[in-house]
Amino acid sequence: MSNADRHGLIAKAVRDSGGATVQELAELTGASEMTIRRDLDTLAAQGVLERVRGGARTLLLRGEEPPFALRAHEAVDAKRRIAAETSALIADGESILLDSGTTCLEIARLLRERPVTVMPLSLQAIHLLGETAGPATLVVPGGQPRAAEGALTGPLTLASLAALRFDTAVIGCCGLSAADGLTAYDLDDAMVKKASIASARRTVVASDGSKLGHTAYAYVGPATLLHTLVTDTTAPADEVTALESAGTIVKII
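In the form predicted alone, give the structure of the chain above, and only that chain.
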């Protein structure tokens, strides 16, 4: 098991149970207790969890959005497969609006090698697309980054979206269901997602299956706004069927 996979498993175990001991995590991962202690120190430094005597406990309150640092360790392989499929849906020469979030960051890694125009809505993706000269054209929006997230929000972001039109908006997903539509944890983020959808000819949602059937706090819009959903095999079959019945093309990788 790689370090990244082990860190992801540890982060998920601590989040799901509220806490775990070094011994429990060593049994779960098959690693030594010394390795687990180093892992916990690393994850604590990243703000993923809190280190306590003999183990770790979650920093996440019930119903709160998991922090970026924690989400970055979750379902990494699935996110990369979703990113590859999403990138394949985009033609050379397109203008792309790229939402914030960990899956969209993986998409940015692929788009920087493509002759496309990209306006990212997170500091992480802006940095990634701007750090090396490549065929992709970077457009930087205005806005105020959310603490620890890097997602751009506020009136300057909304003004940037209103001033432009894109071929495709690639949206990250906090919650999506056929009944409740697309939802977000943060009201400002929901406003940005809504404006993103309005500024594009088509909307592609890129999300691992854990977000399907889940409803977050802030409403973005009905599922009928979505052209395509790219997800993985963990997506609930009933939700996939319901979304397809509502007119969304669902691609499962």
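Remember, it's a predicted structure, so these values are computed and weren't measured experimentally. Just so we're on the same page, rigid core means the largest C-alpha set that superposes within 1.5 Å between forms. Numbering follows the first chain given and starts at 1. What changes on going to the form predicted in complex with the DNA:
- Residue 230: CA moves less than 2 Å between these two forms after rigid-core fitting.
- Relative to the superposed core, residue 33 undergoes a Cα shift of 2 Å or more between these two forms.
- When two forms of a protein are overlaid on their rigid core, residues whose CA moves 2 Å or more are considered shifted, and residue 186 is not one of them between these two forms.
Next block: the form predicted in complex with the DNA, after the form predicted alone:
Lone chain follows.
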């Protein structure tokens, strides 16, 4: 079992029952108590849980998004496939706006090898595109990063978006439905997504099926703004048909 797997197990156990003791977690994972303690410290630093004497307590409220460090290791396969398909929708030479989130980070990994211009809206993607001298051209937007998420937001980000026009905006999402449109967990994020869509000729949403039919609390815009949705087979069929009849092209991988 890898380090990340164990972290996932612990986070799930703590979230499901609201808390757990070090002993319980050691039994559950088969690791020693010392290792569990170290894991709990790590997860506490990531904001996944709260350390208490004897164990840990959950910090996550229902409906809230789990932290980036955890999501990055979940459903990697589906994300890779969605990323590959999204990348295939993009032609050489395009200028691309790339949203924050784990799926978009996978897309950044692929775009690095393509002759395109990319402006990523997360620190992780900036780092990925900046450290290797590939054929891709990197443009950095201004902004203030939101904690571990690394998503750039605020007036500097909006100003950078306002100053440029893109061929394609690749957007990740927290919630999408034909009825409630595109939604985000964070108001600042929602503003950035809104401005992103406005600055691009075409909007592609890359999202695994679990987000479809779900509605987060910050409204971005109606589903009719979206040209294409790339998702996987876990997407609910009724949402897919509703989105398609609203004019969005849906690619199911």
